[in-house]
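Take a look at this single chain, the form predicted on its own, given in structure tokens.
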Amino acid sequence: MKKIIGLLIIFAVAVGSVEAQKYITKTGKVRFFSDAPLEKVEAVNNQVNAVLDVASGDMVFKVLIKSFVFEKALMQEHFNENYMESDKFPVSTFTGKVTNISGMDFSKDMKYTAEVEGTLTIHGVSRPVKTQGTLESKNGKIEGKSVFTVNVKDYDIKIPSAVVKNIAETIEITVDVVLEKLSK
């Protein structure tokens, strides 16, 4: 009986430490920016879900496409209906890993350069990506930031010839999240 109780205590401690290594947010921010010859287009989404496991480096992002907000309502409508086909492809995801996480100590307030690679899915198309960003441990939270580009054609997003000079072929994506320790 003592062995069983001892094993249960060890198991409970192990499970608790695994959960304590995951950081999450439901209010992450993703911004995209298109700098085309005739028009600059920017949209922000402040409802991004993200999880980071600091033990393994595994990370997942989920972005609801209809949650992007534009300066002009017509841009938002065209984005959802014509380009992203949001009813057909409602979310974009990133599933990947911080490949150099083993050298990071999040128990101290520190800032690290993060090497990230994984699979980015946009508009139903999944492609491998590799980028850099920063992970900063501050006040028990982890702030993650990255800026990278995607080519519209790589994700089968069609730009009508009538507006081809209004939308850039390469879009800048900015990710900014504050992750909090997952609690029971």
Contents of the next structure:
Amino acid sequence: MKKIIGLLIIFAVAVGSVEAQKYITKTGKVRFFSDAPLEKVEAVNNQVNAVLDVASGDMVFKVLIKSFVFEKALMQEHFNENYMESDKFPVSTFTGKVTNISGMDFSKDMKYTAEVEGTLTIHGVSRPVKTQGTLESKNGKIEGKSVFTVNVKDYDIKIPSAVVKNIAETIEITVDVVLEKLSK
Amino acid sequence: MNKLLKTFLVVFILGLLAGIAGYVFVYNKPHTDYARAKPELIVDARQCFDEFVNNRSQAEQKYNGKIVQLTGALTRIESNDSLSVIVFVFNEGIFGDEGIRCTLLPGYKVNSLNLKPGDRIEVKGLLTGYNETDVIMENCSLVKP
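Could you present the same protein in the form predicted in complex with the partner chain, rather than the form predicted on its own shown above?
Whole complex next, starting from this chain.
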């Protein structure tokens, strides 16, 4: 009996320590930017979910497509209805890992270059992504930043020939999250 | 003949101008005024959240992209430099609180500061979806108080 209680305590402590290593945000920012010959298009999403496990390096991002805000209403409409088909594919996700997290110490205020690998799912299409970013620990929080590009064609997003000069083939994605320790 | 040509030219130019004006108008059409827009659905916040948790695809069809007015007890307001978020919490998941998160329109940031946890409020905005932990609303305004 004592052995079982002992094991349960060890299990509870282990689960607790794993949870304590998770950092989350629900107000992450993802911006995309298209620089085409005829037009520059920018949209921002301020309610991005992100989780980082600082022990394993595992990270997950969840981005609601309809939460992207554009300067022009017409662009927002076309983005949702014609290109991203957000009724059919409402969420984009990134599931991956910071592969060099073992060399990082988040108990001190430090900035690290993070190597990130994972799978990005946009418009129902999942593709491997490898990029770099920074992770900076400051006042108990971790600020994660990254800029990378995606090719529209890779995600089966069809741009009609009439607007082909209005939307770039390569879109720049900027990620900016301030992650806080998950407290339970 | 000259008269016919003249009429044709006038009609052509007027048509062209109308076309350009129409294009400019559509291209620059303003965003929906979410604070003034009539809600398409009025629902209890808890019920709305439960519908997403219990049958996500059905709830997505019903709510996503719609102007929804929610009634519920405020859990808290999260504010930073750029936005204020009304939060209703209904569940505790492995990644913390789960519920409905409503980003307020910039004009409502100040109003939101007078609210206290537990206050019954009515929030209206564009429901953009469910990310497996929270239902998200954007462009929100406070209907009550």
